[in-house]
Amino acid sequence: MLLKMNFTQQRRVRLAQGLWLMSWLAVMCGAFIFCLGVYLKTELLRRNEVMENTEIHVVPNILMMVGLASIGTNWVASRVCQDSLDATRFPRWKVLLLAWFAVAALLCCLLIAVVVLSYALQGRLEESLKVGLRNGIRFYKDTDVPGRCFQKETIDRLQMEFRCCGNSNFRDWFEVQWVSNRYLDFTSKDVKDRIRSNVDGRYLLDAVPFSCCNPASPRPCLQYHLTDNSAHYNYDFQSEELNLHSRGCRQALIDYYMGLMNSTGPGVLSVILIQMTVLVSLRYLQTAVEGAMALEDPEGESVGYLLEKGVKETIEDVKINVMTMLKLAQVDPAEASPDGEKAADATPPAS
């Protein structure tokens, strides 16, 4: 037996008091990360508009399925624990603790993959905030087409919650025509040249939207002519902070995000010891029972362990199984088949 410890009558109530009230714990934890999956994936939607791609999404949707099932499984842990102790009722568990280990083990597992994903998926992120950004500054200026039209204050909003400008920086602005057409008089000869000098024809500024501004700035906020010293007075394009937000929103959105995502390891990570005290306990807590009353006497002593064999021995047995419930469940196709059938009622019985 593997770690195997001896109970009395005495300790087996403790331990199903102590482990009653680990399960309730649990599930207030499930319930923790269910919401924090939730929080998640509501700031992911609400800025899923400048995002390539959703699979940062399975980090939040790993969290709210684990929550769920670890509020499902330490229920039912709470409840085997209140039975552990009756002789007529506990038996009817012993069926369904096979099950609750392989799902409570499961749940591990998919916390720790959730910590590690979290890590893993920076890169991923960084690049799908690259590429919604930059269509979202290109189509800034479509309010009047269909699925672009919330685009400009989408990105407003965004550079002032954050405190951000274009995607690396504020000279992003300068590559694109983020001026509307219909606000743009073609009469105009500055118009008419600025269309001229550019190759694709594009009304070309160096200039940022308002919601670039930092209303932190003493100064007033400077958005045309940003590479002009001589277009605003005590002036000078390369020491000037141009009165703007000079981080961009790419590494804006991906600290805001990674900060999330770190901040909920901790969190996960003690569920994690959490579900893993509850899960070895409980397992004390059926093989002390089921020894007890394997013996006839429920208030005598016995023996509880985690495995009944060696490690290597029970992955064996598990192989086996495994294996012999695989082939239970192939059918054999000459029986199956109707000529099988024809040929089993043509053979002649044995004289």
The other form holds:
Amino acid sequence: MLLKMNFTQQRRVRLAQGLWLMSWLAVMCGAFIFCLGVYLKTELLRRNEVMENTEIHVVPNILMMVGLASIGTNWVASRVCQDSLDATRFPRWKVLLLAWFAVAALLCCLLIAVVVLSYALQGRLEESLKVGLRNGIRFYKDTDVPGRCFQKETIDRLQMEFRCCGNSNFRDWFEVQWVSNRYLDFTSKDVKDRIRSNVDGRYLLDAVPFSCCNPASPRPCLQYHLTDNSAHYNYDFQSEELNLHSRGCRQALIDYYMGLMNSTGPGVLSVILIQMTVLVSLRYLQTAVEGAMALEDPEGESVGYLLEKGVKETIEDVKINVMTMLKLAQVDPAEASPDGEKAADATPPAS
Amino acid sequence: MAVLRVKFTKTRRDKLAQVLWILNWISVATGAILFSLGLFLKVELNKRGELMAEKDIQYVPNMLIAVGLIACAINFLGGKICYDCVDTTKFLRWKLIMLPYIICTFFFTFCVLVGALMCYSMRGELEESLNLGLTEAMRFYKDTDTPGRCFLKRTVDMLQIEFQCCGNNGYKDWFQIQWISNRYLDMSQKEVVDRLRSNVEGKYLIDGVPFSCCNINSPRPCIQQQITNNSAHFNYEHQTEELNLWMKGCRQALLEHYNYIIQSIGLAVLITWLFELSVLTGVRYLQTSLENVLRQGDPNSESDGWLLENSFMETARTNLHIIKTLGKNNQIDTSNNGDPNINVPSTSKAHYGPDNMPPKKTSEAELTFL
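Having looked at the form predicted on its own, could you now put up the form predicted in complex with the partner chain?
Expanding to the full complex; the earlier chain stays at the top.
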């Protein structure tokens, strides 16, 4: 027996009551996990337009599923506890309990997987944001193209809210034409020169949109002719740090989402702990109550354990069970011959 | 003739006491709500404190906080009293306190009403305060090197971004002040010197606005400089352009924000006032019916409850008389030698010596004394 403990009637009753409370606590935790998943999903969906793929959504999806499943599972556990001290009602749960243990163990594994995934998917999130932001910046000027007309507003809001500029930094705006041709005076010499000066015929500026401006700067925002020190009085492009937001939006968004997931980490870990406690306690309760029911005196002492045999033996038993179940599904050619042999054995004694 | 007389059987009295007990506890909760509403208003006003000129508007949230706390205390006491009123013996404990308690609560409900009315009257002062405060803040926008004002630029920028507004009444307010500091002006340039000379006070005024006025819904990149000059920008007409900058003034935006808060709070306080008044009426009925029961002697009998024993005018007259005679308790009544048994009408103002008794009427006085 693995980790056996003696249970008097008093201890069994206490265990059942404690476990009932614990399983209702676990139901609350399941609801908490579900809400956490919903919150994370809404936060990811809010910035959906700057993300290229939805791979990161697997984290909140799993959280929501696990939350719902955990509510149901722990509610069942509380019902089992209520019936455990009644010898007439407990036996009907016997069959369900094996499945329950499997489901609870699966939920714990899924929660651990979520914690691992939230760190592992960081690289994928970064890639997705990189492509999404690049597209957003490229289509910034296309406010007249249906399907892209909100990119300008999205990028402006994003840069102001997260205090960032561009993809990696503000220079990303220098490589993209973010002023639409509708607002360019093609008769002006300056415009014509700029368009001719690069291969693709784009109007490139060393300027950024207004949403890159840092409100904490002591001087009014300088948006245009950023690399030209002589264009502005008392301005040095290399040493000027407060004028625009210095962070790139990709880094800002990753920091934000990692911060969210890290802060939910301890919560998820404590829920895993509670679920494991419920699992172990229910196993003890099940074995103790079954032991007590098998005794002559149901109110006497019984033994509760985690596993009836040692770990290795239990694994062997499980393997054999699984094999026999698989074999039952196959047609057994040996079955035909024992019948034939029996018939052959039956007839000679008759004659 | 009593005011609004109602008959109360024993069961009705008990029911009334129980219901009032519950209602008093609900009133404690509403008192706590009032307190938190006052706190919330105080926090909201302090958040934008830099944009408000020094006007005394803090009295409104302070009043709400005080009223909330007192309401909690009064209704807690009321709850205890009503709980004990079910039992006539326990009522005797509270008998002497009940009438003063009811009077105090009546005046307190006046305070609640005044609090609600003050909420609504605050709006005019708030507008004045915001007007002055925003003008000052915009004037000191450029003073990011002056200690004490160095955060005003950031405050105004964040305000304009958050509330989607520009300037005090509109974006043209920025044309009338110098919002670019002299530190960033090249005084050697002719254009700058011309601008400075072009107005009396030597201010660098431009038809441009800060970046925080830019409207994010605009389809074109923001035009901040040379706003009134149509030829400076391609395909631009200043009069018809509405999406380029925020059109609303920040004073109006802030007022709308605060109006919404104040109206909700005012409504909540009015509802609380009505609730308190109804609880007070119930307590008054309970008090009068229990006192009448005690007067009749039989605790299980029916009794009358009323709001006022006599009509309104008579009660007012009696109370005024009591208040008048209260002041006279300390004075010596020299006309009767301090003896209340003698009723001598003073016919003349002559001074009759130390006793001040008219000599001819001594026999009468002695007779009445005996």
